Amino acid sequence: MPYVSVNPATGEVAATYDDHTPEEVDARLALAHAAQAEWQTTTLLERSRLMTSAAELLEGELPVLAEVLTKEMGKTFAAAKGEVAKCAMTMRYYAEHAERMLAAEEISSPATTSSVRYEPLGVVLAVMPWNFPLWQVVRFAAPALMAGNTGVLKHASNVPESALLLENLFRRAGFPEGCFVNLFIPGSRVADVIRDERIAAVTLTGSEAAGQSVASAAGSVLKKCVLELGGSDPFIVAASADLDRVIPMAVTGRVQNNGQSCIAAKRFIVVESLAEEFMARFSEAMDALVVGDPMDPATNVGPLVSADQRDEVAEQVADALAKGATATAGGHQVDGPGFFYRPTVLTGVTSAMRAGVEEIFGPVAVVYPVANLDEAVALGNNTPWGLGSSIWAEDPDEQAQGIAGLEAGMVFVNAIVASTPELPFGGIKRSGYGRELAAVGMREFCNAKTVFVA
């Protein structure tokens, strides 16, 4: 199946690329493997210089590169510019801090001297999704390359222009040929690449099913694997929450990236003392959002990435409505070209409905009124996923209850869940394992080598 770039706002095909042949894949893996042997011997100063050069290219060409994201994936132009800028910022962060993160740690032990050294594993395969076509890749590539690994990217088949953009970016920045290599292959061929002896480890951001497939292939050859999978993040509104502060962030938390984000707030759990007011104000704010051309500065929500994705969201909402749920905003797709769906608020959702048990990857919020914070935390944890979570409360005791009680890889207090290079990113339960970003994320693809000198 070829890689096809489709403009989600119009449905028009912009470009098509053939899959790489087995011979082409072999040549690219050989290139990455040979490059890694040399790359790991370069100084951190040289790696930092090249990573900074890549950041400068992103910053210097920001509007042009952002337009690629908007036209290929459908995110608003403002969001695309933010994504490019965030990639540049993260590259600069690792260029500046990698030396500290990778420094040998002296350890007191029975030895005369002992330490832990952090050394690269080798070639890391990254299997990446379409929703943040630059950021998802850079948050792996910046730390992995700075650690002395090389990277091989298998990107989603609907964002080939983004994949080529990244490969060319590292080449233009001066990285040696083979440090970052792109593969155009279908998902059915990923397991063979994972099992290739030249691949040292694999990281995936994607669906639960994709995670199971990649983990199985990696496990069969005992290779390191990091998985960042789906989520159904709770957004808990406690009794002491300030709704003037909460409402705009609830809207942003649900419709960021047109609602297509693993860490988007998806389940809004509100204590009964605030539930009626929250529902009214939240529904009104969602209903007021402008849906349209993602290149238009006035647009708040662009299209979903594909007709299939739009139809999936529509079917989840229709199932809920047919079984007794109520839409207090939206609840329907937008007529005309492109893959648009109105921002939607559902209430009365139960576990008998798809919307009650599945992740909704689109601008659809499900609101649950509950009696108190104990019930809110319990409902927040009543999910097979555990990626992000947020609690909104002015009272320190309520904040502490949310932090201690929520079962998730990340808890944000009075803020929507986000990723930043300073902090580890990842989940628990069926949201995956391992961490990206921060020193922890960089060391996921390092050998923590113990050195004992008697």
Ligand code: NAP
Contents of the next structure:
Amino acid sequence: MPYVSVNPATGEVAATYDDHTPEEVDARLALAHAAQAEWQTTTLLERSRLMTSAAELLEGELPVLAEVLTKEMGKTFAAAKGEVAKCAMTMRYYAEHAERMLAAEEISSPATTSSVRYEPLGVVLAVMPWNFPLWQVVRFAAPALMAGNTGVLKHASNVPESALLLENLFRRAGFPEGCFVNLFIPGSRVADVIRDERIAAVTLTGSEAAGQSVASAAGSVLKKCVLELGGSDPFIVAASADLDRVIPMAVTGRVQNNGQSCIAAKRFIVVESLAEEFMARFSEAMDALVVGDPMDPATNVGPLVSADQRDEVAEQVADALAKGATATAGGHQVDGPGFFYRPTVLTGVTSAMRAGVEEIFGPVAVVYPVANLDEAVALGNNTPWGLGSSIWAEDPDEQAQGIAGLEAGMVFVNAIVASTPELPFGGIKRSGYGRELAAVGMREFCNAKTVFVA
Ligand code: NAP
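Return one more block: the form predicted in complex with the named molecule, after the form predicted alone shown previously.
To see the whole picture, the full complex is given below, headed by that same chain.
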């Protein structure tokens, strides 16, 4: 299967790239492996200088690069510009803070002196998804490279232009050849790369099926593995919530990135006293969204990434409606070229329906009224995933109940779940393991070496 870039707003094929041959893959792994030996000897000052120069390139070319994202995966131009800017900000963050994060920690122990040093693991393979085609990669690459690792990217097969953009970016910023290498290979060839002795560790962001396959391959050769998988985040509206604050963020939380975000709010769980008003206002706001050309500044929601992705969402909704659920907004796709789907609000969803048990990767919200906050938290936790969660409440006691009770890698209070370089990002249960971002994310690809001097 080659790499194909299709404009989801029109369905037109923009570019096709052949997969790399086994010989090409071998040459690229050799390059990354050789580069790592040199790269780990560079000073942090030098690594920071190069990372900052990559950030400057992103900032200087922001609209041009953002257009690549919009044309390749359909996110609105405004969202694409935000993604490029966030990548630059994160590169600057690690350029500035890596020295502190990697500094040896002196620890008092029975030794005369003892410490923990953070050293690079080697070449890290990153298997990445299409939904944030720059951000997912940068949030692995910025800390991993600053720590002295080199990176090999296997990007999703529908975002080749983004993959090449990144490889060129690091080269143009002045990183030595081999520090960041792109592979065009299908998922079926990833296990072979993981087993290659030049690869030290692997990180994957994507579906559970891909996670299982990557974790199995990593396990078979006992290599470090970080997994960022799916989720069905609860968005809990408690009795003390301020709906004026909640409604616009409920909409953004569900339709950001055209509904294709792992940390999108997907299940809206609302206590009885606010349920009727929430449903009416939320449905009205979702109905008012403009769906269309993602390059048009008036557009709120662009297309889904592919016809397959759009059809999958349409089937999940149709299944719910056929089994007795109600759509109080949307509930159908949009005719014409491109892969558009109307923002949708479903109620009356049960576990007998696909929408009641599966992650919906599109602009479809499922609303559940519940009697009280105890029930809300219990329902929020009644899921195989545990990525993000949010609780909306003005009362500190209700906030505290959500913070303590929600089983997830992240809990946000009166805010939608988001990633930011200062804070660890990741999940529990079937949402994966390990963390990205912050110091903990950087140290996932370090050897925390204990030093004991008698
Ligand atoms: P996907 O099919 O798993 O694709 C992700 C990456 O894995 C792609 O590069 C894909 O390559 C590769 N891949 C697929 N099957 C593989 C296999 N058997 N072995 C090795 N690699 C394999 O995921 P998706 O459907 O594009 O993305 C949506 C999913 O990602 C959702 O569940 C979403 O929640 C999750 N996600 C999670 C996070 C997070 O941070 N937790 C962030 C974003 C998305 P090909 O394209 O060549 O198949």
